[in-house]
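This document opens with one chain alone, in structure tokens, the form predicted on its own.
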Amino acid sequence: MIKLENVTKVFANQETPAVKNLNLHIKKGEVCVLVGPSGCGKTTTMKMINRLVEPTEGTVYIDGKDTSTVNPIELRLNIGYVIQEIGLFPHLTIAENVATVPREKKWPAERIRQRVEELLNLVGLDPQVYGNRKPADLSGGQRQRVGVARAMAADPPILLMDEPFGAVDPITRAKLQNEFLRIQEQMQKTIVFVTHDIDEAIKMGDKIAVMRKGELVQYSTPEELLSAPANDFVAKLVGKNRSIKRLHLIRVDRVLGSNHNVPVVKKNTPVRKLEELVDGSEIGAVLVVDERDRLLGLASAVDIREAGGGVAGDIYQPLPNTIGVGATLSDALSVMLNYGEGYVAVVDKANQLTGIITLGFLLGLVKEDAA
């Protein structure tokens, strides 16, 4: 899909190449993450793909066609581009921002409207609620979702993403990463993703290109990168806790099952029955769901003792330490640490409880991997 062949870039008044003799092949539908320290050539490499930067030497191919023979405006209209600062037009509504490229391509108005609604729904922003708002009315995470929607508006086969989630807090960042991976499962775009964060690279990439001083040091899968770093530089970049980093590679929905002993009860369950269940609970509490198995919260042993009677729906407390089914085990560990709990509840998009991940279960996986 994308091929860089002997590509070098030397900027004016600089003797050292920003990118040196780079050869890289990205297959259709792959997420290729460019990672490395500041100034290693990641963003320059990305910008040579859509000709925001012209190579000094070498050739960039897309679908076998030399991009230097394509009109650069036409080329960019067929490549989605997402940057850290998002770049939304502040005077336009959210719907108008998403519609930017389809308007430039002169799509019919009704087709644009349908596409905007489809994409806003896809990124979790109700078009009826957010479509007519301005970017200033949204949070940073919401604006970033709009940026992703805008990049996909004309259904480009290629997305370039330059530190797209770097400007938001860690919890929002994890949610955006998971949302994007969910979208990618449906869309199957070819994506070039730039980051300086090796953990993000491991989580997001099908392939990882490690760069240093403009050169490609290693190009491999996340698993290969963790198990066989090419040299000391890569080993240092990956770090020592490789067993923990492998948690980025496992989604929680792949390991849910009988890895815990936590009772789950309906909200109309009598409190007297909860007393029997909580003693055997791994977390010293029972989880409470409604008649459709949507998670309501939890009732601890203290809550149950103090209640004296009634039903579970009267005494449960909210449960903030939850994650979605598309999250990774690393996300699960982060939420546990953030809330100081030894477990997280896993819920689907309808907030239905699908299972529990406990700290003991994660520690068991890490020990097994390290053995």
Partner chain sequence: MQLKSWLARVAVPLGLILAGVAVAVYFVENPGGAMAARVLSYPKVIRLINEHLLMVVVSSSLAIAAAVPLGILISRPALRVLGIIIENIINVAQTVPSLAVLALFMTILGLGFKTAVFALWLYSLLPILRNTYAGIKSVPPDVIEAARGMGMTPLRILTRIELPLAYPIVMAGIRTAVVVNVGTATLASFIGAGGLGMMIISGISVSRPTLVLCGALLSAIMAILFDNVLGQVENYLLDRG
The other form holds:
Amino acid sequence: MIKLENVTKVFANQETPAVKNLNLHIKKGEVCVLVGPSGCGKTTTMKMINRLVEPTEGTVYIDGKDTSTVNPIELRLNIGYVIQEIGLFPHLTIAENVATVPREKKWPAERIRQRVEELLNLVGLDPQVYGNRKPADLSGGQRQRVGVARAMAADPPILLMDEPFGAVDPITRAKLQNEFLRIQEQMQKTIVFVTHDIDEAIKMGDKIAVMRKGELVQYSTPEELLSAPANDFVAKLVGKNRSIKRLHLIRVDRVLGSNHNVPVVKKNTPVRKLEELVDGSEIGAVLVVDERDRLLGLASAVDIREAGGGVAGDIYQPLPNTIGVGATLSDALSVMLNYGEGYVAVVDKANQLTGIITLGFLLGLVKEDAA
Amino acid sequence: MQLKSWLARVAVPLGLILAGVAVAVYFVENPGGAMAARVLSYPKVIRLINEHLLMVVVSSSLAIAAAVPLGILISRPALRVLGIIIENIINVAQTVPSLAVLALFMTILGLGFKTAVFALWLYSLLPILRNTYAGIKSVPPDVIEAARGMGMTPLRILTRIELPLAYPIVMAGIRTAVVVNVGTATLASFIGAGGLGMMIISGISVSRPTLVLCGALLSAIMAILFDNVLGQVENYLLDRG
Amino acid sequence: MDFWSFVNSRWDKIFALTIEHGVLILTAMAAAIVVGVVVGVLITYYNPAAHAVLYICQILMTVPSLAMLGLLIPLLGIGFWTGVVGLILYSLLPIVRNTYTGIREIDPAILEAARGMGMNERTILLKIKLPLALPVIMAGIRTATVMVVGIGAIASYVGAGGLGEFIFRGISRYNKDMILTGAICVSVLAIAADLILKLVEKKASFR
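Next block, the form predicted in complex with its partner chain, ref. the form predicted on its own:
Whole complex next, starting from this chain.
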């Protein structure tokens, strides 16, 4: 989707380049976080994507197209842009602010009105209440929401966000981050996100690009970053209590997949079949789902043996210890401790089973770091 | 409702005009001596008011027409250095007293109405130019950056973001310039441009306080009238967005 | 080079008139600062009066300076003191307004802290309010001084002396060199006053 090839930027009157020979490939639908200390070139890198800064050398491709051949205005109209200071236009109402890009694109008025309403609802601001207010009447967190809504107004496939939650208090920030992740789950935008906060990077990023003095130090998933820092600089950046931090920062949907061996069966599976499966189960039980993969409960080895016949749907027990896909591993651990079980099922909004986290897996993660 | 707000708008300017007429009529009817009566006749008073108005209106509107575009021009990022230089020149030039400006141009352009209009034009150019420049420069950089990042063209940023935000400051500059201009125009009489200053100068030279008072009141009323009308124009345009 | 020979032949006159102009301005400003700051402080304690006082000062400013000076002649006659009073009236608005806003814009938390520490109003005014408002007051004094240098030139017409004499005599005799001398001297004086007071202002704001 976005590809930076040997990109270098040297600002006028400066000897050292702000960005040095950078290569970066961001896939469609991915959140790529650029992280590093101030002056590391992360913002410059981001601004070269929408040509607010022109590269001295190298090429930026979007969808395979060299951006230097595209009219910058045209380019920017199709890339959402959010900055830390937000830059809401103080003389325009919230609705007018959000309508900026659609208006530049000459959408019909009715379509703009609908879109603005939709977006304000999406970011949790009632259009009836806030639409006609001026930015000065809003709190910092509300202004940030408007900034995000404004950037998404014309539904651009790409969003650039420069410390978008940097200017709000920690509690509001966490709330905005979670909301943003929820929105991103629906929208699946390609996002370049700049921050100096490694915790935020790990929480928000599918991929993290650590930068230092204009150079890319490491480009990997949050998990790799935590488990295998490329050098001392990255190790220091991610900090000492990495193992505990990981639990706090990694969302469960990031680690779902082949990290467990707990069988999942449909409710019409014969019990006889379960007897074979339950033997290989890490938790001595199988999970039962309905025909649409919605979680029904679990059938333990004891249940299965006592039942003798029938199907899985007849014998399962409801399972209270579940968590949502947005939760962190630390949330998963506390649910396990609450219920005194070594596992927790992960379900999405529709209660569809998306995976399972086991205590063994968590211990494995922590041990890996300790080693 | 609409009639009411319309009445409220015209009440003050109308009142000021009536006050001006009343002052003129009172002093013409009660000149306080034959000496003053020579200046205080209806045709003469009307002529002086006309001259004064003409001087102020012509020089001010030409100053607005020149200073606003020039202020926009020097606020462009490409002309940043020029902008700073001009800003500093204006700051010094504005401290030059109005009488000195009029006198200086008289030595170059000679006596008369045109010289006065030129000097008044130049003198009111400064505050308008400075405020236009300062107004645009006062737009927060993050607002411009956001607009640029969203793909607005420089022209759109100017018309939709910079000018609306700078507007109150530009208008303040225009109001100051015009009010000062009404006062400075009284000095233009010294260089033979006529206007209400004539009344004041003759009043001082022949020791007739009624003449001075009449000229003072008429020019003060004119200054307040311009300020009020411009203030209403400002609000009207602000409402229309 | 007529102009230079004119200037060279009149150095003593130029010097004398500059001094006269300076004395006129210093006298007026000294009085205006005392009156302006006192009035400015007083109206911070009584808001309704503040608006009235500031409005009156603003109206005074719209009266053309020439007319104001002319109106003072029947009361004070022709001469130095007419000029001084006229200049005082004009310099009041910037000084009163800036004293008022300078004090009003002090962070209320600072004043609350001062009261909390048991300072009385007199001490707060002298030790907290005035020092904190000083940069703003100084800015008002600078505006007033620059303006008064210019009006001082007009005051020559009502017999207050000063550099305006060159201009008015020059106009009546149509002597360009004389006009030019007066206009340049008065401009230099105004620019110099502006620069000097800017420096003082900077010093004041470092406190």
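We call the rigid core whatever largest set of C-alpha positions still superposes within 1.5 Å between the two forms. Values in this document were obtained by computation on a predicted structure and should not be read as measured data. Positions refer to the first chain, counted from 1.
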Problem - G310 C-alpha shift between these two forms of 2 Å or more, rigid core reference - result: yes
Handout entry: Large Cα shift (2 Å or above) at G340 between these two forms, core-fitted
Key = yes
